[in-house]
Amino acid sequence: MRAAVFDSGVGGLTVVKSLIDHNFFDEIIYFGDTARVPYGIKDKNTIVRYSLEALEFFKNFDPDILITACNSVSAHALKELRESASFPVVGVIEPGVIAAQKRLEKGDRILVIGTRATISSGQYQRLLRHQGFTNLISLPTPLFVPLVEEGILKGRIVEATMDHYFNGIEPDAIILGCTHFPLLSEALKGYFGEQTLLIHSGEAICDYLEQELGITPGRGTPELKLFASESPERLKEVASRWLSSDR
């Protein structure tokens, strides 16, 4: 079975560290639209242009499932890519939504932070309203994907936009709009408290792909084909570093 990912930049390699730790899939077909990273600061009309040029480059791959690991893109395009794939296409939004509909109580505090595009869609907040969740804050938090895409995931800098953002704001959960920010998983922790419980698309998708699809988890290490609209030698090597963590 082979599994096309799809992201704007490399954020994405989170979701396939986790479809890797799964064995979900025989071959895994990664394109990160680094040249044109972030989509977040963009409009709609240009986020589902994007998309579907990237459907069109999956097309050579026959691939049977598309995975739009960019929240942007399953937040604006979903329905377009949908129409145009003759094969599943499958966002984060909602595999995020039912993780914590099956691990939070409808008072906990949530707090969903992404990309301006993201949080400006009202997806998520629509979604976990319809679920009955009402103590809800959505921030667009678009410094985070820069830091990560530099490799700065800890430190004063970090430390110093989270300060920016989170003054005041005492979650009991934090949803990860953005598939950059499991990358701050350690940072987040060490801001908020061990206590509070982060929700990871990666870990999410899996359960989704698991339960909702009936894909069966197992098949053994998959082959990973990676390509980027940039500098495809440093997605590879950004690759070699996170999907070899333990984060």
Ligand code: DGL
Contents of the next structure:
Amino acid sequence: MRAAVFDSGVGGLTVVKSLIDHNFFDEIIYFGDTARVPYGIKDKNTIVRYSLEALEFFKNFDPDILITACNSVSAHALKELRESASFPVVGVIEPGVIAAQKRLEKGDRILVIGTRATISSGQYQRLLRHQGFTNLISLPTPLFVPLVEEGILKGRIVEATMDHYFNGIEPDAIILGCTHFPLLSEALKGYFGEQTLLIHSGEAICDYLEQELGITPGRGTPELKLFASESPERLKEVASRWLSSDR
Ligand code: DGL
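Please give the corresponding structure for the form predicted in complex with this ligand, as opposed to the form predicted alone shown earlier.
Let us now look at the entire complex, which starts with that chain.
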């Protein structure tokens, strides 16, 4: 089985890591639109246009499924991608909400963090409310994206950024609604405490593939083909760091 994984840049490698850990696919074709990242500050029309261009690229590989690792794409372009693709297209928002449903109580305080595009779409909030979760705080936290890209995953700058965004917030769970944020898991646990549950798109999508789509894990290690619209060597360098880390 061949999966296409789309992201605005390098961040979607966190989802690839989960897919590889669970061995869902024989082959993974990853495309990061590194020339035009970030998508999280762009408007819907632009995100849809870029996503449909990425779809044209993926069509050359005849994938069995397209996974949009990018939350901003999942929030704004899923419908358009589905209308134009001849294979299933899966985003990360619905799987994240299903993971919340399975792991949280309805009264739990849930903090949803993501890019401006993802949070302003209201998609997480709408689906969570629909499932009966009422205690929601949603926050755009875009400063974390360049920090992660710089490899700054803990320490003073990360803590100051958390103080800036999270002052007075005490969540029971955090939905990591951006590809980059799983890399801050340790820092977030350090800030909020070990008891805070983190919902990671990569892990959520693996459960979704198995439980909702019936795709079985446990194949061999997939062949990973990495493509980028700019500096593919940087994508490969980040992949060799992130995919070998234990986060
Ligand atoms: N991949 C994006 C997301 O998950 C984060 C980076 C960006 O803004 O493009 O929303």
